[in-house]
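The data below hold one chain only, encoded as structure tokens and taken in the form predicted alone.
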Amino acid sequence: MTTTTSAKPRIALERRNVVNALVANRGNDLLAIAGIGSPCWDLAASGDHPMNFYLNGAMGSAAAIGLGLALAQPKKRMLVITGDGELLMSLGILATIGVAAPKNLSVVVLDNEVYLETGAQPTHTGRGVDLAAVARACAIRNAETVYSQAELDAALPKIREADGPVFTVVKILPNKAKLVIPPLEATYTKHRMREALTGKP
């Protein structure tokens, strides 16, 4: 874990490599929710899966949907992958996650410090807002920021297996990756996930 220092650590992680690592060898017990924009395309690029739900719209709702699913499916691991801009739109959800404290929920924020899809305008995280510190203040004790591959490697077991809620900010380069469009119809992905969970159409 990197703590606040006077010198800002160098950011070197690429978003696709991070998401590939997050869902590698996932099996059928990991449900993944991707926030609007690049996180959706990143998750699709890692391989479409019946347990993926892509928020092609509804900016600001990824963590809330992840919380609901974590509470509804306590025997499954819930992974929310979202961006800093998306989470900043609904920061209050961290307080609800902290109070509900689902043990099976991990939230990973791909923090490039910009709104990449709309012209790379800086987000508040590029101006000193510390999302992991906000999460800790919201009673999410397992919250950290990672900058390097070594820190990510150390964080992955916690993200995938530790008692949650787990909140991890992964600082990434503000690079656009090749567009990989996931299924766009939310009704389709909802029914697909339900069938994968219950075995019933």
The other form holds:
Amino acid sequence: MTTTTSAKPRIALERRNVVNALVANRGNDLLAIAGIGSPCWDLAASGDHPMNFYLNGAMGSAAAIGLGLALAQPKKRMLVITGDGELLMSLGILATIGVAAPKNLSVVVLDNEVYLETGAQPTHTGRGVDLAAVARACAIRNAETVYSQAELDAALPKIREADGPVFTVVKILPNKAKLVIPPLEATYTKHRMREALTGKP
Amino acid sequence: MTTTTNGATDWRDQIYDIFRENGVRHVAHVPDGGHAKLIKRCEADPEMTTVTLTTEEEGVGMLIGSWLGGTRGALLIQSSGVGNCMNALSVLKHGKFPILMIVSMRGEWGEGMPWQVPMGQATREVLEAMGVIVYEVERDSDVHATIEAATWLSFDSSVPVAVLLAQRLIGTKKFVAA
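Let me have the form predicted together with the partner chain next, following on from the form predicted alone.
First the chain shown before, then all remaining chains and molecules of the complex.
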């Protein structure tokens, strides 16, 4: 048997550091949707905010919700933070986003290559499936994969400000972070965001 | 027959007018013959944003986002696509989100394609199981009142509502081999 050496860059980024950087120095002009599981705990750990909506169910719907919110609030920056398993459940949304092409939408996939919440079973992304390539093939031209802190630092201005849709896969270590639970009632987070955006619940 | 403010008599035009009159600005759809004319009217309206989906489930998510951002939206799909929406509908029930689903039916009145029958027969039941309030319309004279009532119910009371457009209304699709 021959041994093959992986050409993949080493993964070194920790999820909480990434999410903290994504929403650093935010004001009310940044809207954030977190996908089910760890991204919700990460976004809550970065600081609860009226412009956050935590999708603690409906796995596969985070980017779709981000699309609708981006189209409804074109003057705000819409940031979707989700996991590789969550996005893999609905790859078709990348085609829909590529065609709808909202300039203010940015999707970040925290890609640890496992289903962390259910026992770290491997997802497709560690086995040859390249989500950024899928996004590019779905007419999302601004799509890349980030492995290092330096690459993340270079990607952050694009994620927060570049003409979208922007799609960024951030490879992260498959480590669990301390559980920080956001508000779990969507009636509350819904009214809170709508009131902040429109002046009425 | 009641008419819209534009005096439209064709039921597809009436639905479009009800969207306009009630501030429905986002229209998401998986195309269907029953919705073809309505989709064209919405696409031609510069004040509406019309999004073509790859699967109906995306539309539920998208319109949740639309509502979070202060915009009313409608989902135009076929009965078979209702089956693709189930887990996404849980967000509507849990979060008391409104949504206006207009569902063109297959698999019921005189259907000639047996593959359509199971989902068509289950459409109302599965929607109701997920907390969606279901209206059905079979006659063109009832379309205006039904769609208008569904629109008011959904957005004024913040509940998900589906209107099933029966095959008796839209016409049963016949399959004739060449």
